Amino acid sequence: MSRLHAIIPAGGAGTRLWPLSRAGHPKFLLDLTGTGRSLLQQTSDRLSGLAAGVHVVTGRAHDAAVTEQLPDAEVLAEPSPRDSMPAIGLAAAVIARRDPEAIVGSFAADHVIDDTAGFTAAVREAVEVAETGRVVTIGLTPVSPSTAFGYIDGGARLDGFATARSVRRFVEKPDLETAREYLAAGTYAWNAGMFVVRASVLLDHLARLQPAMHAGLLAIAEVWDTPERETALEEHWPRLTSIAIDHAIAEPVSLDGGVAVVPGSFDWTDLGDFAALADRTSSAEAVWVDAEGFVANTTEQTVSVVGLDDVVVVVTGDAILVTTRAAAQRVKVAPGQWRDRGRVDLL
């Protein structure tokens, strides 16, 4: 596994977890599960025994905080957010220049996975499949007809591997009826955005599908370890197309039969909103009177809830959020409205 280099794209403000998660201190830097380790640190911990190196791509605003939390990782600071493909492509290009035979794996900074053994087994098989030249994704076994995730349509089993299958197609988030059909079919997996591939193969696909991005990333990587890094970033980074790796590589390559999926049966959550957080963690101390729900409280204030069901209460030093689990996905609207009122201090 020494050829595997783990890439962790760490971006976004986690607005669905506002006001806990802020632009200046987003959720991947937070210990949301009470383990004493941030989500980013937990991700690195899972990968430390699998990878030759951990490479975190993050914004310049978070460069210092990431370095403080992961002093042994390489931190690549991007000048501005350009979505996951430029971030992952940058790290892959830098790694490939140092080690042309490297295999890279991209793993989100905010996933929570308790079954480390199951995760490790899936990554090991993904590396084996990636050695054949395929792009490999780790798909999560669906446990419900969720409409919150994209899906991977698995095809025939691949000879010589324990569980890997070819990928017919990637499917965007479905409606509930379609999600039920996918669950019943038994061949679909949730798309958790985990990809493993030879760095050279990834760059070859980029050269074919996103040639301008490929040229820009190679130009930056060529001088990454020299004093010319900043000059190259200023010249090339703003010109890169802002696009996710799913749309840039995974989807088009799957149509040519070049993508495989390794099913992951381990428990997983991306803590995407307060409903997911409530499922994973215990509520803070509160008084409940004919009421039930979840409280997150970072202050010394007491919380009492009376006569409300399915309520979520979040208290920080400068903000209070009251919502329901059912409306948890809509929390991201709140910080935008505060921004419109000029309260950028709340972001």
Second form
Protein chains: 2
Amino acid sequence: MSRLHAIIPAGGAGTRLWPLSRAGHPKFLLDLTGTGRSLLQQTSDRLSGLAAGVHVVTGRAHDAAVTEQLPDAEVLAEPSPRDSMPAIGLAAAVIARRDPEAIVGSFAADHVIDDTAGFTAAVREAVEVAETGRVVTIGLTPVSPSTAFGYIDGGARLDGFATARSVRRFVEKPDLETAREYLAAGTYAWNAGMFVVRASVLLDHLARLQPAMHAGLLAIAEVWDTPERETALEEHWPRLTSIAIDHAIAEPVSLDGGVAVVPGSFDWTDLGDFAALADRTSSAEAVWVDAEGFVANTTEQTVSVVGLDDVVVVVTGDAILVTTRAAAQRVKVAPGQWRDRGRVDLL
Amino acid sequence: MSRLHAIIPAGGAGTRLWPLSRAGHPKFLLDLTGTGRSLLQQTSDRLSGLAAGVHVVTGRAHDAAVTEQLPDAEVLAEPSPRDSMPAIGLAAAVIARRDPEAIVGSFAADHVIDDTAGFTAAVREAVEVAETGRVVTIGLTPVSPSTAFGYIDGGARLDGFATARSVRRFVEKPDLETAREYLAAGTYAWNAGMFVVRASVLLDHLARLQPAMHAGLLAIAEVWDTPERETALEEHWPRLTSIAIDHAIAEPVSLDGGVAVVPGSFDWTDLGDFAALADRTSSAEAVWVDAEGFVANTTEQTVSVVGLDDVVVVVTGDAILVTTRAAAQRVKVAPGQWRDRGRVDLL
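Here we have the form predicted on its own; I need the corresponding form predicted in complex with another copy of the chain.
Zooming out: every chain and molecule, the one shown earlier first.
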């Protein structure tokens, strides 16, 4: 497994988990599951036995915090957010310069996976398939007709591998009816944004599909381990197209038959909102009178709820949020309104 | 009006307004209406032009705070709570020793009355009627079939007074159907616990109806303005029956025709719970996303509500309450549960 390098793009403020998650200490830096390890640390822990190295691409605001949480990881600091393709592409280009035979795997910083054995088996198979020159995605076997994920349309089984299939196409988040059809078909997987591919294959696809980005990333990677790094970043980074790896590589390559999927049946969540968090973790102490719900509390203040069901109360030193599981997806509107009132300190 | 002495029994923790109202700083000491004056101060302000003196009977825990809020009032500190009859009786006995012709009026410490002119007119008439030797209550003209108040059943108009009537009887808080009948009858008034009576008449009724209490109160009053006060309180106060003035005096005397009611049509609330507070005062700043409700906040923390209607959020330094207007009456259960968990500091 020493050929695999794990790339963890760690961006995104997690505004649906505001005010726990903030611009200054976003979701991936938080110990949301009460294990004593942040989501990012848990992601790294899962990968450290599988990979020759862990490379985190994050914003400059989080460079120091990531380094502190993961002293053994390489931290690549982006001058500005450019979505996942430039982030993963930069790490891949830097890794490929050091080891042209490297295989890279990108894994989101904020996923929670309890079944480490299932995850490990899927990654191992994905690496085997990636050796053949394919772009490999690990897709999650759907357990419900979720409309919160994009789907991967799986095709024929690949000879010589335990579970891998070719990918027909990637599809955007469906409506409920379509999601039900996907679930019933049994050949679709949730797109969890996990990609495993030879670094050289990724860069070749990039050279073909996004030649300007490819040139810029190579120019930066060439001087990454030299004093010229900053100058190169200043020159090239602002010109890189802001685009997700799904749109830049996975979707177009899948249409040419170049993508495979390894179905993962391990449990998985991205703790996308307080409903997901409430499902996964225990409520903080509270008094409930004719009431039930979930409390997260980073203060010493007590919380009491009287006469409300399904309520979510989040207490932090400067911001208190009251919502419901049903409204959890709309939480991100609240920090936006505080920003409009000039309270950027709350973001 | 110099004959009237206002007695303000200031007890009760106001647990339905917890955690704003606490044992240590109860409702009557709070500026709940945002006027810069506490409910007690507003009560005193309303009475100071009408009365020769203001006498507050309160627990020893609040002696200093009341004195600070009302430097011109006499504060009578009870060694322990004994309901309203001993409190009002003590003040009446002390006042009667100094001025045997005094008229006393008792007024709750936590009422909010905007119509000072209407209140003043009712008190003036009540004093005139009290001169005749009757126990006079100021009853509020009902504007709804409320089940939250006891009612006063008004009888014949009294000759020579603008609005006063005799009282047939006092009735306990009714069920809704009965409350509707009272409202329709047009002769009932809400019992707001305001009594005006000659001090000597009150003490005579007490001597007849509660002779042991009468003797104890007189023994204390006799030495009130001497160094013997504490000794007398220690000896007599613990033996006084704990009883409300309604049950001790008003109800039995009304059955003998000795009580009159002056109907008051001024607006009035006792701010009994957060629903009443929300109706009377403005919400503190909050972000509302698909939500509406009321926020009270004594901290610098921001409050955001997403996807909840009718919600009440109360934020204090050590306790946060989330409830609804509909559940407002049940709020008092919450501090009880914290007490059961050993958090007496929150009461």
